[in-house]
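Starting off, we have a lone chain in the form predicted alone, written out as structure tokens.
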Amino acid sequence: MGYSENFDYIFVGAGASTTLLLRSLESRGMLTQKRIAIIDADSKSINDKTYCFWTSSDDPISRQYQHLFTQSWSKISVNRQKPEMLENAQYVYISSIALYDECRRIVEQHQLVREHSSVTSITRTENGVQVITENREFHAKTIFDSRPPAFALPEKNEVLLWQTFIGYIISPSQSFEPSDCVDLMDFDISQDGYTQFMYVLPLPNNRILVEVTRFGIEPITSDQAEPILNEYIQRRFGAYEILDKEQGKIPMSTAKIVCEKIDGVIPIGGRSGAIKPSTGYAFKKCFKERNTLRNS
């Protein structure tokens, strides 16, 4: 084991939670004369997912981050029917890249720690908590833990089920006029048993994110999607060239969180129950807490 290091917060995740915290954080003046630690085992150098959420103008969130909007919508389109106008609101895509990209900004400006390894473990010690790694010890007084929560087996009447997706971003063979619609969940597609739909996002420079989406116990495979996604594709668009691929697995669980309770860790993101169950969203539900730290 390395050597021991002290600070005064330490943050167990470097993803869209703990990026949206440090950002509130700078805001507030409370990243200086701080000791801060972020720790992943993940570089988050690619773009490996999407964030997307409903807002409005007058959102607060619109107005922290409208600089890392790669799109946003103001029509829908529900299974390929008519698009209808979005009333004072609009559907917002956020890359990951953008938060992982504005987490490394954070760091660097303020010359917070960033460790590339694995948490072992986290525990209580006399003078506040102890976080050990594959490669040394940590120990501050507090811990923002936003690695992916676990759940209880689900009781009566309630669910565990898992929304995965898998999703190209394309530039189609013919120039595609981009629009200013969405298409969620159009369910043309073989369901294999499952729930499954696809999203259409029309992107700036003649791209598109094309995404198949599960909603089931399983979770969907690259061999199973790849098919649904290349014939979608060819369908819709003709002939194409992937640019970009994505993946992920939400948690659509209203069973209890498993989280041990330890005095001076603050679980944030999935592991605090900010995953809607019924949707998956969880962006504006992360965003909200940025208060944790209010009166600290």
Ligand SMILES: Cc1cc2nc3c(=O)[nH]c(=O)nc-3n(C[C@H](O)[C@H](O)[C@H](O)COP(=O)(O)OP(=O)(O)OC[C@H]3O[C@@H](n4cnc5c(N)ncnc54)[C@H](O)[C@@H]3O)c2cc1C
The other form holds:
Amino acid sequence: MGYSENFDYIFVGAGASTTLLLRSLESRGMLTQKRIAIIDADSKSINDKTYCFWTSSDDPISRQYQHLFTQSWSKISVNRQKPEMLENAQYVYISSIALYDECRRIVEQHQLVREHSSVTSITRTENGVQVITENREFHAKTIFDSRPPAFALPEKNEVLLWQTFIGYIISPSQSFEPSDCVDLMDFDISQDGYTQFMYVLPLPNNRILVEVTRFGIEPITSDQAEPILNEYIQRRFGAYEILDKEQGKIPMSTAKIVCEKIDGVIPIGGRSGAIKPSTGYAFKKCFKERNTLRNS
Ligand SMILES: Cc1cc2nc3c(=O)[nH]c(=O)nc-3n(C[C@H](O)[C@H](O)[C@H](O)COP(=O)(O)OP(=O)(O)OC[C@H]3O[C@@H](n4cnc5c(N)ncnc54)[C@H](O)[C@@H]3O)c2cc1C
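Form predicted together with the named molecule structure, per the form predicted alone context:
Full complex below, order starting with the chain above.
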């Protein structure tokens, strides 16, 4: 084990909840004169997620994060029904890499410590909290822990489903009329004994994000998703080129989160219950955590 270092705050994980919280602390001038470390097992250098959510121009998240919106839509169509105008609202898209880059900017600008390593244990000590990674030991007064949540076995009337999805960013061979309408939950695909639907999100420069999503106990596999995607895209857009792929898995559960309570360790993000069991959305709830922490 290498040398140990002391910090005021340690953020375990450098994903959505940490970045949103860091930015909130930054805007309140709370990153100065503090020793802060951010530890993540991943380098966060790949665009591996799409963060979409509902907002409006007077929504605080819109005012603070508009510069990261890749795209916004003002119309929606659900299950291929007639597009409807979203009055005073928008559905917006932030690419995860834009958020990870924002985290890197904060780290550099405020000279925080960034550690690329997996945390193996977090324990209370006499003076604070000890965080052990694969190759170092850290100590801090307060830890913000965003490692993924573990759920208890669902009790009666509780569920644990997975929202799994595989998507392509495509460029159709025939140019696609730029559209201000996002297609949500198009169920016109084979269900295979699950609940499955498509998302179609038109993007700038003749690109479209097309995603097949399953709500189920077993995740959708590439072998199952790819024929569905291919058939659907051919049917709606004709020949196409795949520019990028996206794959994800979100727990949707009403069961309790199993998380040891440790004095000085604050769970954030999915670990604090931010993921809405009915939709798998969590981004806005992570953003709102800044208020909870302010009041605590
Ligand atoms: C593919 C995908 C797409 C999603 N899309 C949306 C969306 O469109 N809209 C929406 O509202 N929500 C969405 N969500 C749900 C939710 O907003 C995200 O999961 C969000 O990233 C949750 O933030 P978080 O900080 O809790 O977790 P994360 O952003 O996943 O961050 C946790 C970090 O912890 C790190 N980590 C894990 N274990 C360790 C360890 N032992 N040591 C060190 N680091 C560790 C991970 O590498 C990761 O970087 C999506 C989720 C997924 C998986």
